[in-house]
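Single chain ahead, by itself, as structure tokens, in the form predicted alone.
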Amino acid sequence: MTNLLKTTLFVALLSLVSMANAADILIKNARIVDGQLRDANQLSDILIKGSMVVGLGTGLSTPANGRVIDAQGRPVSAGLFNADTQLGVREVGSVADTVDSSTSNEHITASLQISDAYNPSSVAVAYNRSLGLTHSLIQPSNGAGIFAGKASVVRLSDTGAILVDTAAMVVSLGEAGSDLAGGSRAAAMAMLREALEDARDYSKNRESFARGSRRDYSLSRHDLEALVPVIMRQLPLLVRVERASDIERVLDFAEQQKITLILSGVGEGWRVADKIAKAKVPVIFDPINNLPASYETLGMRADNAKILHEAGVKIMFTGMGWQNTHNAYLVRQSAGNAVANGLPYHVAMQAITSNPAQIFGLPGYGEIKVGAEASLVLWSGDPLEVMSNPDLVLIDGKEYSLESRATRLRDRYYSRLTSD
């Protein structure tokens, strides 16, 4: 057989499995449940022709050639968005050779691209994605400075995962801020001012500054280079923070430098609801989270969400605490503890899939309508519910396997326990 003979031969069968995975769904029967108000009573058809949810309705025909599935009831959702992990560049934490998400390198800072080490093969993406997640930011750690780097949107496809390099700018104030900038908030507030300072002088001046006749800065080139869309307003920083006057005091912060700003953390955020409300800001948090673990989060409370919610204060989650990347899927149990404690259900659905979508740059994500992008998931129950589990997961309109290496492993042994 000649070369190319086998490349045709070759080109043709991945044809034909692309074209068998393009396949055209029908889902009947099914209960939408994607952060609009809609009749908890009323069932309807999604029709998914490709990559895209094409048809919305009663009595859709059944696609030649396609597949249907009666969801008998059973809830469909847009697919799970965390809004602040590590999955990909983080695979056991205890093994250094495994982390990627932080560098103790001072000359990069700002400029560490997170998304350069995201790996869609980690065992973490394929077991969250088997769990209703499909979309996440990922955001670097803080290494050698009070900059993080910059977070990514990335979907847990096999192909094609990074649909947002540069989604904002990471940076960490507050008592973790404190640490990194030699012990005082007001230190670490210095810095910031600082590199924000010298990224617009450079930003003017490359051409002096290659020549050398320019100041020191306080930061590397490729840093400053990193920080000028954020001071052009092109690119949002995220600030890690806690405490209200913390809060507070980046708001103005961020009204005085004329940046974009989001919250990340906010755990006495509902103490300043209604100024994080007016400056437009939007807010990243765990729900769950109601205890203090340390003197910034002494004001902590389990209605949190409830009461940024109803100041008018766009919120989005991650979840659960240290879990939060090995078990990134848990955001919606967090999502559902907001409820218990007063958020109403179409919003906590909001925070896990269309807030972090429009924040972030994702049109046509988050949404069941007809238009709208096939990342969704069929759920045996609530998908606030913990007990619920996915019986169908599509990304792009391609379903992927709910089996990972955690249910390969309960059968393995599972098995060998009822055999003898």
The other form holds:
Amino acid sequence: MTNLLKTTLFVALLSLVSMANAADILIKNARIVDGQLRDANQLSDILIKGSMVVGLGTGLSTPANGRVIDAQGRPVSAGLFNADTQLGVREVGSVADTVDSSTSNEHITASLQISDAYNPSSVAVAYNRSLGLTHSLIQPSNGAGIFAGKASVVRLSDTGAILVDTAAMVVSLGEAGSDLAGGSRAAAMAMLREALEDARDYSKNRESFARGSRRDYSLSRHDLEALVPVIMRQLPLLVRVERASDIERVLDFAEQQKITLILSGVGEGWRVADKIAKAKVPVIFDPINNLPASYETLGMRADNAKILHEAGVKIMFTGMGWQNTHNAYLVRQSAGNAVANGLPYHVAMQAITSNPAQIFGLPGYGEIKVGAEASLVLWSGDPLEVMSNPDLVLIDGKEYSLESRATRLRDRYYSRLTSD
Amino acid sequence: MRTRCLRLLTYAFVATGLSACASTSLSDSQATSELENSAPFASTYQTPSSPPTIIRGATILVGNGERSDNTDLVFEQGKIVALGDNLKVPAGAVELNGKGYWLTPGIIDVHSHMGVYPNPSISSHADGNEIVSPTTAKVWAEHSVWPQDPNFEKALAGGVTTAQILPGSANLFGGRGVVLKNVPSITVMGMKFPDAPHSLKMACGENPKRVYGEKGGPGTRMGNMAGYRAAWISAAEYHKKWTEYEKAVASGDKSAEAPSRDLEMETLRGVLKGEIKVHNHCYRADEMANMIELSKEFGYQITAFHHAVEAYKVAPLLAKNDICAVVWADWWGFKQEAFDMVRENAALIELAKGCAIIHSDDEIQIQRLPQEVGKAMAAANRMGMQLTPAQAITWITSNAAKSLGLSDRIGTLAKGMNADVVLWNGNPMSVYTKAEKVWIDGALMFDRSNPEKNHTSDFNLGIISPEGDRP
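The form predicted alone done, now the form predicted together with the partner chain:
Expanding to the full complex; the earlier chain stays at the top.
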């Protein structure tokens, strides 16, 4: 407890210091692109003091000791959010010592807390930040059971990175669930049902469990504890599911169990879009996927995002493709392709900024407005266009370098090539 | 006759090791008997008949580095006829207004596993890696291709008209690759690019040593090198035996006995004779340098390094040795050997006057290769280079064609070239741009405005609902 207090104080002091040091910034003539329907020709000044946006409008006066950046019409968006990455917990995919996203330990499933493994100094974190990604939901992957563990929301900052320690409980159904449950998707559902029943029983009978006078449970004590917030409806159950029938089944299940859902994957979501919308369940997926990679994604199509949105489903994006960790910033390429396939532009922006902010409870982030956290990006052009790049990246008011290990390597060899 | 001769040259070594075109002294009767089966699995593709077509006033990326604005393009009987201003409409031509549209050559992906790792990606379909021995130059990727892979039509909708299908990278020698036209066909022979050379897939680095480390080796990079060298030593002996036999036959020695055939060695001999192109999976700069030394030790040419994440570190060496570097725009971090990625890789290879190619190796990215080029171009321009779309598009057109040995037929929109043409509704590198129409050999194969007419794979029929096709 003392240590914890010390740490908290230390962090608080540090952030005070950095706030004091951060110069005020006035970004003039920016085109704000933040998921609101706005006039594309309207330019605005953005005044940032410390960690916050404090002024928005035209002709704002230059702060005394501040920097002025003339955007000259370039867009400013909230820093991008990728809703399914393993940033900070997967450094080099094939090097097991650097990968902490799952465990084969069967006593640790629901209780795997991914933020415990998060490394803000990861090369992949700095790289993605330099390319405009500022926030992410870090999802564990499955190890020994259908529960992968607790997902966390981070921002890609040096300090104070963990924003929401426990943002969702991740579970896999469908084909992945079937593999984990012994060869049937129905067995995965049975395991889920049993786990939640056990968690309910356990939560009411902790003392008799401690005395050893309760029946055996399907999960370890810590796994059951991890599931208690789910049955109390304090924590969403993030279900990985693709097939239309699996989606319907889990929607019904959640209603019976009175639990809150987020669906992830939803390759065939478009087929049951109205039902997802009616249940008010948000979804996470990569809109660029359009191929029947498995039998549960036979219906995968390029306009899944458009159809889900039109039905009224709240969407969040990941991507691009399987490079959703090391190139997590390319979620914007996935979003751009969703626009190319019929999704309204501002909705695509919401899916990679303000929607995850709302769903995971980040009140300061996701929109450019007075009082918002200054986690934003000035772009060379349209943030959804693949040929654009960031010109300025701020997280919580702090400016981060646009350099990365990759640009260092580039510069070393560029100078050799040009000096020969 | 020239066609037949070319085909024989390509396939001669396959069956008998005889090179009919080169051995002019061979009598006709001998040639017939020896070469009856010399072109197994030959292409049965026929250029479809199609009306002459003129596209007016488009922005044309020629594929050779040039750009031509507000220009007309005419093609007829499968070939590009003219590129210019106010061209005459050929009789019976389809005339299209290209104002506001862009034209490029058909996109070429030199690294695809369509058909050999098709979708759904179930184990029943996983036919791309013959993981039984590190040395399997004997296998041919085309024998694994499932022409009903629903990926082909999606790649076509992204403008891909030609794809090299390669075996995977588990083995030191993975087998022969094949160049396919992206056309619907029930058989793979119906897709094979006529007279295209075969390739040999080789692999450096982590994959072979990981796969075989506990299965008798190789278990290290030095083990990989020893494995290649042992195979090339055998191939050199085989090559010598067959060359001596061929000489004897050519000089009229009727008692000469043909050495026994060996499929493994036939492929390697094809490389030593310069008839099969080496496409070598190799990430790290130091390993590329080792592979170049190896090729000199045994006297063969490496055509291209694929997944060449570190190509920028040895770009002048690659240029000097006339080796193309085939790269992703930005993939990295999945393996240690993919750790030193830079987004400017293709541009730095170009800067060193090398041959840069962007490949997909991926069924999502193959649908939008120009976007991958756009990212790589934009990253380079951000650091101060001044690449244009006209230059960068060569990474998926003429440079790609060069690495396949097909520069004389595809990759540029020049007179006499195959009429593989893509009409885009804007700059093809933009995330918002789509291919509107795609022609292969002058025939309209994809038309976004006419979805009912576009081909869909057998797999897609009735699989979502009895009446509907998979979208």
